[in-house]
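This document starts with one chain, in the form predicted on its own, laid out as structure tokens.
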Amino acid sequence: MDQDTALRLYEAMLLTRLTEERLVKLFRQGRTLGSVYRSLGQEATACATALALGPEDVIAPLIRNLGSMFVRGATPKEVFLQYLGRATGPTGGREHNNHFGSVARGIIAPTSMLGAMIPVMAGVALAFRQKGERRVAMTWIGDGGSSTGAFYEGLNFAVVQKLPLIVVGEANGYAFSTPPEHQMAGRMAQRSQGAFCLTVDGNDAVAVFEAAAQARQRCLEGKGPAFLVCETFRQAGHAEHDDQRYVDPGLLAQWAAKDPLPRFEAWMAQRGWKADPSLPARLEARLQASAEAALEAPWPDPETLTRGVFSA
């Protein structure tokens, strides 16, 4: 990883954390429509994997992968408009959190946390191969989502067809409130179904980036899909309405000491690299302006309720 890449990665991780902190404030003020799903402690996993891709590759993020969307060009204002349900938001007030996409940016809108995007992205990867395009598809899955049929069906299809698909397994400690030992035998990596599998420290941004880059190169060489397991931890509840009382405080403290942001700062400092000291203040100012603009944006017109709705 060179200095320019490191600084881009650090900014994406910091932007993700600060954006979600502001979203939490909006939630507690009763401004958001629905809860807020944070990636606190998992920013390195989302940002570093996405940054390792090429500009023509395509991603399908889940609710804890906001950082990957920022890497691909999504803006905080779009995120605030979406959470606030405004008419000028990406889905016109019809969806919530980060359930929106942008084909131009290579972002496929998520539909579910429960493995549904893996068959979808296997199809995207199949299209790349059929067209002879050197492109890779990437999506993410959590502990609980890897126990669903869609996960197995999608990854199995990708393995059999040797598709250029990267599935990032976020082993983050809990499927809502269920620890892994209560819903899977063994470790997440054992679910690779024959895909090339790498397991890395998901809070080590450099290790994640390098593993994702390796997985991408294998895909481009026609060697089939990769299952990249990132061992990390969800430092907040499933969402802001979840107080996480089921987690041992000692375990939270243990993982807080592995926070990916200060770890990455220390890694950069060892190389004499340092982000602009004004970066946090500049990002906060940008976020405040974006949130205020979103709060002033219009609500959807009830007359438009049926637009963009399809039925069979």
Ligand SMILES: Cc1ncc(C[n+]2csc(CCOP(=O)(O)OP(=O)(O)O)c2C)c(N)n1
The other form holds:
Amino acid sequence: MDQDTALRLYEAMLLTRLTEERLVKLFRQGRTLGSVYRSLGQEATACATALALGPEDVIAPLIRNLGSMFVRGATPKEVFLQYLGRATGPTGGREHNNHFGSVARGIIAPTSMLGAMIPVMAGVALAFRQKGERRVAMTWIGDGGSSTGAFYEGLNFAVVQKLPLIVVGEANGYAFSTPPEHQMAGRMAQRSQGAFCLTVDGNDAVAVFEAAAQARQRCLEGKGPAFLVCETFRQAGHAEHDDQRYVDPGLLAQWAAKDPLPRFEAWMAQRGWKADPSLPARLEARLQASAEAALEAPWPDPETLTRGVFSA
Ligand SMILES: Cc1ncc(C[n+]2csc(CCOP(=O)(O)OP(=O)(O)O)c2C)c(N)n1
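Form predicted on its own already given; the form predicted together with the named molecule follows:
Below, the chain from earlier opens the complete complex, with every other chain and molecule after it.
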């Protein structure tokens, strides 16, 4: 990873963390329409995977992959407008978290049905191959989500068809309050179904980036899909309404010591690389302005209620 990429990765991870911290404040003030879903401790798995892609590639992030959306150009203001349900947000107040896409940025909006995006992205990858385009499709899935039929169907199809699809598996300790051993036999990597599979330390941003770059290269060479398992830990509750009382505090402390941000800073420091010291303050100022603008943004007009939604 070169210095420029490292600095971009650091900024994306920091922006994700600070944006989510601000969302938590808005939640506690009762201003968000629903709960806030964080990627605390998992910023590397979202940011470093997306950063290993080319601008022509397409992603379908899930709720814990806000960082990947920032890598592709989504803005904190859009995220605040979404969570606050405002008319000028990406979905015009129809949805109230980061379930929004942007075709121009190569982001496909997810549906909440876990696993569903895997066949969708296998289809995107199939279209790339049929058109002879050198592009890759990427999506993410949690350990819980990898127990769905859609996960198996989508990945199996991609393996059989040798499609340029990267599925990032986030083995993050819990699916809501369910630990993996209560819903999964064996380890996540055993679900690869013949896809090229790597298991990496998901809190090591460099390892994640390198594995994703390798997976992308194989896809571009026509070698078929990759299943990239990132071992990490969800450092917050499922969402802000969940106080995580079912998680052993010792385990949380163990993973807190592996926080991807300071680890990556230390790795950069070993190379004499350092982010601009004014970066946190600049990001905070941007977030403050974005949050204020979103709070002043208009609510959707009830007259428009049926626009932009499907009807029979
Ligand atoms: C098919 C399906 N079943 C159940 C749910 C409800 N649900 C939303 S998130 C979640 C837990 C997901 O756990 P995991 O896939 O491990 O991801 P994590 O939240 O740990 O990132 C569940 C059960 C859903 N959205 N889709």
